[in-house]
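First, one chain by itself: the form predicted on its own, in structure tokens.
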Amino acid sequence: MKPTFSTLVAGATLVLLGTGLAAGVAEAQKQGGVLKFYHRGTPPSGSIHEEATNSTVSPYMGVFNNLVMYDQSVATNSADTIVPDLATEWSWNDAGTELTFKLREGVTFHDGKPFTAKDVVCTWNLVLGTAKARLRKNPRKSWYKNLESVSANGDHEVTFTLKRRQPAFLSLLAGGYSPVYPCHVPPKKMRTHPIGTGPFKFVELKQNEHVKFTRNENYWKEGRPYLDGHEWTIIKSRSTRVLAFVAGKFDMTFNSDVTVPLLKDVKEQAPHVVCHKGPTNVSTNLIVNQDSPPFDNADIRKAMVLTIDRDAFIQILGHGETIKSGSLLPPPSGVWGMPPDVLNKVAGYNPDVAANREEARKIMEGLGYGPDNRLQVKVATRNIAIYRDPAVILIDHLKEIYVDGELETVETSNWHAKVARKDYQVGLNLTGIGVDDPDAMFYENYACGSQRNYTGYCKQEMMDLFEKQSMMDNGPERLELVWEIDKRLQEDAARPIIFNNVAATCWQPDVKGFTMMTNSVYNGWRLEDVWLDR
């Protein structure tokens, strides 16, 4: 039997109760103090629109206000866990078209500027590309294809106008890749001083140094927040700054930076601390530039898929305890994505690997392939250890069907602007969902034009079907068309998912206040609830 979707929320639920996420015991809250994390390697820029990492969003987010967001103090994001942020209220109209928030008046931007109704609609003017600046970089426009026009009612009212009805629209809202822009500021300067309305100011950022903010003492928020500022100092040997958080050097890691392997090391080294290990609903995946000849051929393609061995992946980087699947992540964590016994029926995860790599051989033979004339390919990958480690058995793994690739290894700063370009073969890439709902999947990593459709995929029947379940209200039926559309993305090898990253964020004991959410590691980073017991 199917399972509902009202079982799979339910089972997700009662996962996170079991973690002690979604309660905890009150604490009296103190002020004051500065929390220093360690990060991977230089933020490309503090502009959130224009970036597609967490390497931004997870220091800059506290810079920042959504209109509405998802509750921080709740490990999973759903429809039921948006909150109000710089909207107070909101309502849509009978046809589900016009979405109409109502603004908090009294807010200031870190300049001393009012935040009106117009800075809302500025803000969406650049990322539907209709406005007269631009953004340099602008993956997420994609999420907006179905917005019509943004229209402010006075100073504070805003209407959202659709082309058509998407209940998932108010999610899109609420992560954190969707904070309001002053519009004051042009983008340019966004990306090197970014000014919010958020409980922290931008300091200064230093190239392979360090990231700091202040505190906001005029936040509209009162009381919040407890800290004084928080600091991100850049290392970017993975071994190096484990080590000086368990030294004690830093109260937190890095989002989600603690590998399965590596986490067995933390504890057994400072068992004091506190660590949450859990998926992070970032998929690790094979591109492949279509548009890149002999990988315009889909026979290649199809051979490249049915040579990845994804169990040895799972054991290797994960100690069994990554996750396969499709482009979404599965139950418990996740709602959207194949089950087990769907996804067992997809084309191309079939556990015979010596079969499936047969296969592939001999596709790779009739296209003139073999033994004494090999392949050769740069395997091009972000110079980061999460990147590195897969993107080598990879390689490896493409030697069985005669595939010779060499590591091209891309610093933070230029590799989504590469891969936007089709600047590159093959590569091996992680792809994060801001949002745990299909309508951010689809439209950012497999619509026709958007600029995270890394590989040029493209079909007008997938794009049909992509908006016959936007327009679905959740539910079992939007679920079985949801896993249907997933089942087609991977055996077309739109982008081929190899796994879903299971890893860990820890933390010293006297960090309070912080919730680590389950099925997106975008959206917890506002640290206006964080307090240091000390």
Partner chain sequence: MAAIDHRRELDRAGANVEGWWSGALHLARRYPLGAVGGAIVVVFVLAAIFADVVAPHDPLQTDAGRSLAPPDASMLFGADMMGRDMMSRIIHGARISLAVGIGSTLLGGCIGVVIGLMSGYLLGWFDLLTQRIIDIMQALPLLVMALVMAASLGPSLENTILAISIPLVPQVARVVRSNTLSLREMPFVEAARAGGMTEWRIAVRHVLPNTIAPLIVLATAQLGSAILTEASLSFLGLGVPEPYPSWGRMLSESAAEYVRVAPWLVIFPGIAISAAVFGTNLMGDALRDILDPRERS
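Computed from a predicted model, the values in this text were never measured in an experiment. Positions refer to the first chain, counted from 1. The term rigid core refers to the most C-alpha atoms you can superpose between the two forms while keeping them within 1.5 Å. First, how it differs from the form predicted in complex with the partner chain.
- Core-superposed comparison between these two forms: the CA of residue 277 stays below a 2 Å shift.
- In a rigid-core overlay of the protein, residue 323 has its C-alpha displaced by under 2 Å between these two forms.
- Once the cores line up, the CA of residue 356 ends up 2 angstroms or more apart between these two forms.
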Contents of the next structure:
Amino acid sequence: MKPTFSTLVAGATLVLLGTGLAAGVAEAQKQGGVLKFYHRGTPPSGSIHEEATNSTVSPYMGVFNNLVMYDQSVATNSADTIVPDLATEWSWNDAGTELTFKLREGVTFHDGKPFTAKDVVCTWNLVLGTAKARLRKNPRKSWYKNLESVSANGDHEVTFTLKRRQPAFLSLLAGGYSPVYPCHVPPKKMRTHPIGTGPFKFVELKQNEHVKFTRNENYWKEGRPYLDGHEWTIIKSRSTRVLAFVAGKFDMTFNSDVTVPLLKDVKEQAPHVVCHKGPTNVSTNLIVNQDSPPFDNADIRKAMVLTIDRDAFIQILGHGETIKSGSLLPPPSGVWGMPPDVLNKVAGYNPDVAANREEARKIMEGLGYGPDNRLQVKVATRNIAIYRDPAVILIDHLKEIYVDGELETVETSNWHAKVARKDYQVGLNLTGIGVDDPDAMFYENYACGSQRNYTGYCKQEMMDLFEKQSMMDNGPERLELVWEIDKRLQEDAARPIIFNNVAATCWQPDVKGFTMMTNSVYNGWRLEDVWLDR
Amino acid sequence: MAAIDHRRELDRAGANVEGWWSGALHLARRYPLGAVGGAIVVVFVLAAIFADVVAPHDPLQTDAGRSLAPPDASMLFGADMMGRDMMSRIIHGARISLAVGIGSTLLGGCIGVVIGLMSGYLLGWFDLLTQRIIDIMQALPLLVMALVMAASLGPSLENTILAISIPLVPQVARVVRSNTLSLREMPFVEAARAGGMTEWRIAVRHVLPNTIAPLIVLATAQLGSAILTEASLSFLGLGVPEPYPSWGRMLSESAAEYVRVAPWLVIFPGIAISAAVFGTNLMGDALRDILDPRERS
Amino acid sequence: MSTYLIRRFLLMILTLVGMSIVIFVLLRLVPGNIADIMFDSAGFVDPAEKAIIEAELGLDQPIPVQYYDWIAGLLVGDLGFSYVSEMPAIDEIGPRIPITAKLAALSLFFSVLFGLPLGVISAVRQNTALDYVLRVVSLSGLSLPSFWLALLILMACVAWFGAIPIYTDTPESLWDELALYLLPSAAVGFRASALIMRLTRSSMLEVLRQDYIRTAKAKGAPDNSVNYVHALKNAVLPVTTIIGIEAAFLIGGLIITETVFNIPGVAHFLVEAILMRDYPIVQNLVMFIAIIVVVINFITDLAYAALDPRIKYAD
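Please give the corresponding structure for the form predicted in complex with the partner chain, as opposed to the form predicted on its own shown earlier.
All chains and molecules follow, beginning with the one already shown.
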């Protein structure tokens, strides 16, 4: 039952850092004011555990607390930046299979009921599907495959029992997607009027209009939050909302809403605004149906991977600024991705596109295709520009290797159902990752049986490798194994990554105390430290 | 009575002049606005037919180096987000607009004619039933009906045509029905009937030709409104899907997104839609003047 | 007259019943149902979970049963629950009606303000240069796609004022509120006034050709009084029917304009609900629109009958 070295170090540094910051700038922070955001569309619900979109997590994160969280003032999330939240301290047993949290006392939910260990148990039972109450949707079930049970030891201590060692388990609890729900509020109420312990109370959601939050006067953290509340006006048209921000109608844009081409315009129009441009850790990728011809043929999959000119995608869609990567985001923004020299050795990542395509054409010719015998495929994607645009470019690149792609746009309403039915050949897809840790990435997107493993990619040897890295402590060894796994995933065309997206979040200069995370857009929206200098 | 006048008017409009061409010139001088409209329509039809020849670039060819490139000598209307030539896309877009316009007019027109003839002839319960169905079809604004239809059938070129043709049906059916009702008692129809002609042949030989004039007016009006409705549906994301370059969709999403950075994405497709609709409307107005004598002073 | 009235009324009810069936069935043809859409934000579809949601929403019932439930609820004022927000549909739709009503009223005001007089002028000065200009302008009004017009207005706003109006439900002053509605209603009103102008012009021309107008002129009545007093009075009669056409036209314009200007009225809501397959919202809203259109047509028919004694009602 002793804390690991790194958590100790991290905890100590952060306490120092935190007190230092608090002492240094305490006088400057001002209380009050309502922070005005715009939002890109009506949040599907207020229940973070049921959604996998920052439409929900960004505005609603402040309603809740986690057990632990990524330090909101450190941009790059890692195991070393995890700080206490509702849990004041935590420790592992020697086998690394039991994680015990001591819980904060005297905390109440927004409806006045006290927070106890029971609430923690209820929350993870919901996620595990063992509770009586039922989540309609449970998108991160795969994260908790290794979680055996959660048990309360009295009112203020709780133990997570794992099936095997998993040091990264703590990281899974630290992101915006892992809030603690109250036991006494049914899931339906959580969707329409969520109750948490967090710094902001939910006020109302009007579809297509706004969602509003107000200060929790009884927040357990002394002096927080600084804001009286925050409001999100829903504007579906990106041009309208960005124009409104530029005109000063909003204090802050939606999470990562400003695309690279638009950012230039924003900076020209409003040079005074502060913009953070960085990766969103959302990758644009291909899903390839390995069960359906012709992509049951590994050679054709390889040829397809080879013809992709990632630089062209990056040039067009990100004006040269999106990031070439494998499934995991590379440093400096991320922690686990392959650095360029490793990445360039992965098949299809060789910068010499002409040579890659020559090789791809050879493969295709070997299979009997050629200028007069072209392969016809359908490229399916959602009928949304951010999906459709890369699909158009992909079709253009496929032409190079005797493949004629026909774009099949699928309505949002049908997309996931179609993918689940495996009713596609090649699809173009976006994958965002809640927590920058290989466990979250691999188990959610590449593990056998995961609901969000769209292609159904399932290999026992890879499962073994996932488990091997998952049991390792953080360090160079785990990192190298993760690189190796990522390389094999790319070469297998399990879900070839085209690029990692980059976008900007902007705010007016009088918005202070906000840190935009660099390796996950789903964390960093607690907003309790944000204040308005006016 | 009116229907017979239409015909005479048509003949008169082309009377005393030899040949089709001089007839057209004669009409153009009398109806200058209509001639302008006709010319615009001809330009669009030609663009649609010869899009492959006329368009300077492949409308689907992306170019990494020319993303959002402003208009220049090689791309007169600039390039879109994907580096595709806007001018070529607009020229090819004429095909979609025209296909939807003509397709929906023909479809709606044919259904309307059949329903109108049948209810005008059969009367009785069939007439009652179709009149109620027509009431229902007219109870919703065009765009609402088209939206619900497009959403329920799924977005595709065929479904867009179908959705847009629906509102034309009641209009055509009404005109055909009332003309049928008035014509069936006309002396020359009576005579044909006495001569042993079957009712259906009478309908096709006598009733329909006498209804052509108002149908042409309706059809031109439909052409313009179909182009507009298709654009609106596509703008709302329920029209003709990619990869077809539809004018309406060019104006939605990325165009609107980059309206400040690349205004050409918004200006040129908008002009194309407006000009095409304006042209058909001008032409339609003139046709109505020609075919409907009451409009003339 | 009263039998006519009763007959018309019964037909109106019949139409609405038919409409409700058409809408209900159409919506259930929809590829991609609400359960799929709900799963979209979770990034996957689980067939078992989907079936549970469908049962929860009553979507597993036979369509006639679902239809009966809807109509039975409708008759007692229960519109069901929005699938998306899980709130009562009446609470979602109700507060949005005044927003659209204000916009529609202002648009109607603009369209009549400009459309009617310009239509009269155009008719009186038929075939003059002024007539040609007005006709071209009105025709172009009908030819501009409303979303394009709205985009251009927004662009102009940014260019001139560096700002665009953003809807708020708590405007600080009446002036702020007016500013909010001004531009969108101008966009809708421009197109609508073009329609009114054209219809007014043609109905004016019709009247001007009537014998009694010629007689009045022959008797030496001054041109202006003939044109504007005699003729307009009679031309207004057919113009009342325009209001029926205008209502349907306005709703179409509002759908686009509310969407582009991000005004959270019912028209914008309808588009969103259609995209989300939120059946309870869509079917109730479409019925609401159908009722408005049908009732307005009913009233204009009656008004026409009451105003014009020449018209007999036998159908």
